[in-house]
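This document opens with one chain alone, in structure tokens, the form predicted alone.
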Amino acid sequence: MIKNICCIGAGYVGGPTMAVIAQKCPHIKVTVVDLNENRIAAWNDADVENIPIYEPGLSTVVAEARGRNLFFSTDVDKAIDEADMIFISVNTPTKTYGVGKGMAADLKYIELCARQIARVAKNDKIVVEKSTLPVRTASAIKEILEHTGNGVQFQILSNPEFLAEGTAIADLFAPDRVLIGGDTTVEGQKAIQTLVDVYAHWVPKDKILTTNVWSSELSKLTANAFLAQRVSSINSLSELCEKTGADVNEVAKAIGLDSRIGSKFLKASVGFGGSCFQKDILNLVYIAKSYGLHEVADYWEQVIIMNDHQKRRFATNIIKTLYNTVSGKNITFLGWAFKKDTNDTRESAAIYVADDLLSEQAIIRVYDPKVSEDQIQYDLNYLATRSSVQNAQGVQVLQDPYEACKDAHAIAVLTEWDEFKTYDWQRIYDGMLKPAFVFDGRNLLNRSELEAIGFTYYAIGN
């Protein structure tokens, strides 16, 4: 039986994972370890509010959970030591340098634990991969653990996360499935299911899926590969919606009906963003030009092309319509995450949005609640385009969204934050430069609300 829990890496997947298992099993002893020392002190902070990471009811799990069986440490080594079962749940960015640069993942970090593992293991240790990673990687991890001379028996299990950022808390109490990976040796089988019984102290056995590790790693590139596809199909017909004077809603909404389809992942709007989507597609491309498969690559490639073209039509739009000039104008961005209920914002469209209209020497201001001005300075350096890194200093960073739209040539809804449809629409129109726009990349508004206030209004697909 488990009694200590390692997991590497205290981000969006280990923190909140790591949390809710200490919460279901107070039993086992559970160490959250990074070298990241502020990230590991936000943690630790007496205020569970103001922990590193905002999902909605992550504070109160950890509130429960934390100085009981659930710990936050920089103390690698001693972590790993004790631990009966360590989770790697580390950065896999896609590759910057090298062969596969664009597309492979980064999996440096990868083998850093590995081979950290290898070296602090004094006794037999189950293995678990929880960062998302390429088929086989796996195979990688057990070469490395197996040749380290010290006669410590490894097992390499694959339990890759389905968490949606904004409801991670929620999907981890009651999953769709919960997916585990791993050899099919009496040895894997036995490790497959000691990690079984800990999440079966929540989680119904039906839910609990058991494969060979090949299969688990694959899996998790596939669903995010479909979840995206179906996000990029809807956009492309967008497009197509406003050329012909056919809504995009209502389209959605028709198709959305047929049981063979269903209605998730399709609203339309200026495009995905997030940690996974993107890296795991180009992740998903690479393997297939890897073995050949030319065609399967091409079909996989074309969705991040039309997530790219959506974001940068949306911004084209907004230069069209303000008279073909943003030179000088102040355009509002309501919204910087990713998505709603995070404070996430890897991929995010409003970065690239950002980055056009910076280009076309636009003065940004941006409102998020959940986002720092440090962390939008960072986005716009760490893209590294000519536009961001010079006019970046041009972006400013308001924590009143009154303050933010006001003496705005025009506002763009970048993230679907619930609060920005409570907003007193009148008084933002009052303070806005006339004619007042609104752009809305997320379909949140309400269309004929706004124009009868005086905007005019413009939203993906209609």
Ligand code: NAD
Given for the second form:
Amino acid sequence: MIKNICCIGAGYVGGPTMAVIAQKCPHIKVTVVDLNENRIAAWNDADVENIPIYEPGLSTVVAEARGRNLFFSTDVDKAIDEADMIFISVNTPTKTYGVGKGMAADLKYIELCARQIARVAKNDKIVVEKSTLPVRTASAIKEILEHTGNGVQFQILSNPEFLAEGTAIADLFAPDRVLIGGDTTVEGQKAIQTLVDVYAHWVPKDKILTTNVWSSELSKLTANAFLAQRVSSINSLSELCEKTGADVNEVAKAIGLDSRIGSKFLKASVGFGGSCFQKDILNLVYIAKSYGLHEVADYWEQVIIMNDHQKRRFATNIIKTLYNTVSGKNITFLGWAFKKDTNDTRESAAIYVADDLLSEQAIIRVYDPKVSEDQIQYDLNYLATRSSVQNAQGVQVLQDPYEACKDAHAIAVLTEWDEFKTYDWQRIYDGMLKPAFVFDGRNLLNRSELEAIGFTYYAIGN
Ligand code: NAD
Ligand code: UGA
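Alternate state requested, the form predicted in complex with this ligand (shown: the form predicted alone):
Below: every chain and molecule of the assembly, starting with the one above.
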């Protein structure tokens, strides 16, 4: 039975996942380690509301388990040494250099973890891939562990995470399934069972699926590819709806009632964001190409092409509608996070829409209820390193939505935060320059209410 778990990587996955394991299994000591000292300090902040990740319900779970059997530390070696089971939950971004640049997953952080585990481990351990990895990564980890280790035995499991940000705690409490892949050997099956026993403390046994390692690794990429494909599918039709007078919400409802299609993940938007959909599809495309499967690669690449088109088309529509120039005009962004209920902005559509508008010399003001000004400036600086945009400093971040919308020519809704629906839109209208425009990239607001006030209202897909 497992008594001591270490998780390398205290990010959006490692933090919440381990907090829930610790809460549900008080008899297991769980230590989450990270190289990032600031992040660990924030996880240890005396005020639990200051933990580094905003996620509904997370602070309550952390408050219950932290200091009891949940610990956050920068002492990676010590945690590895003490653990029976080590989760690797580090980032696996798209490569920005060398072979596979812009497509393949960068596995340098994974390899560093494997080498560190090999160096430190003095007794047998189960190593669990929690990060999303290309199919067959486990064999590379195994080789490193076996060739650089101290002669101890390692079992490698794949246990990809399916939580979505904004609903991470609910997803972890009641997952659709937990997937565990391992070797078909007796030792492999024993390791699988050990991890099954951890999850079985709160997940019904019939929801814990066990497979071979390769199926597990590939299923994670596949799940994200299918989800993203649904968003790109409905987004592709949103453009056709705008041309034909069909309403994308009505179309989504009509098709979603077919139980074979299902109603979820059919919300047309300004484009999907987040750290994973694009990265994981690019990775899938790269793997398919590396096996010479060009038709397979092209098929999935189209999901990304469609998503880029959707973000660009939203910005182009703003420019066109504002009489073909936004130079010197005030455009207020409501929302910067890639979806509601998270402070994560990675690959948020807002960043790309801002890029296009800044290139046309628009003045952008941003209000987001959870994203910090530092983060927004960081995203804009990052943008400046990759594009021609040099005027990111022309972006102002405000703490009050009404202030942010004052004297604006147009408002763009980039994130579907619930609070935007509750605003006094008459007051916002009164403070804006006329004619006043709202470009709703989330189909969030009420068209008839806004038009009755006097807004010119555009929503994706209708
Ligand atoms: P993240 O960037 O938030 O966290 C990763 C952490 O790992 C960082 O804090 C980093 O400092 C740390 N780290 C990197 N190398 C390290 C090392 N050698 N030693 C110690 N710490 C190290 O990333 P994330 O969003 O938590 O994603 C982690 C993995 O989980 C990725 O593979 C991702 O694809 C996958 N995933 C993410 C989500 C999500 O919703 N974010 C969901 C499912 C799966
Ligand atoms: C996604 C998956 O849903 C998780 O199962 C997976 O674990 C995770 O990626 C991962 O591997 O990182 P996440 O990116 O956190 O989770 O959030 P989603 O709810 O999937 O939303 C992704 C993007 O798609 C957001 O920008 C969202 O606004 C957009 N979206 C989603 C739409 O535009 N329309 C929809 O109908 C659904």
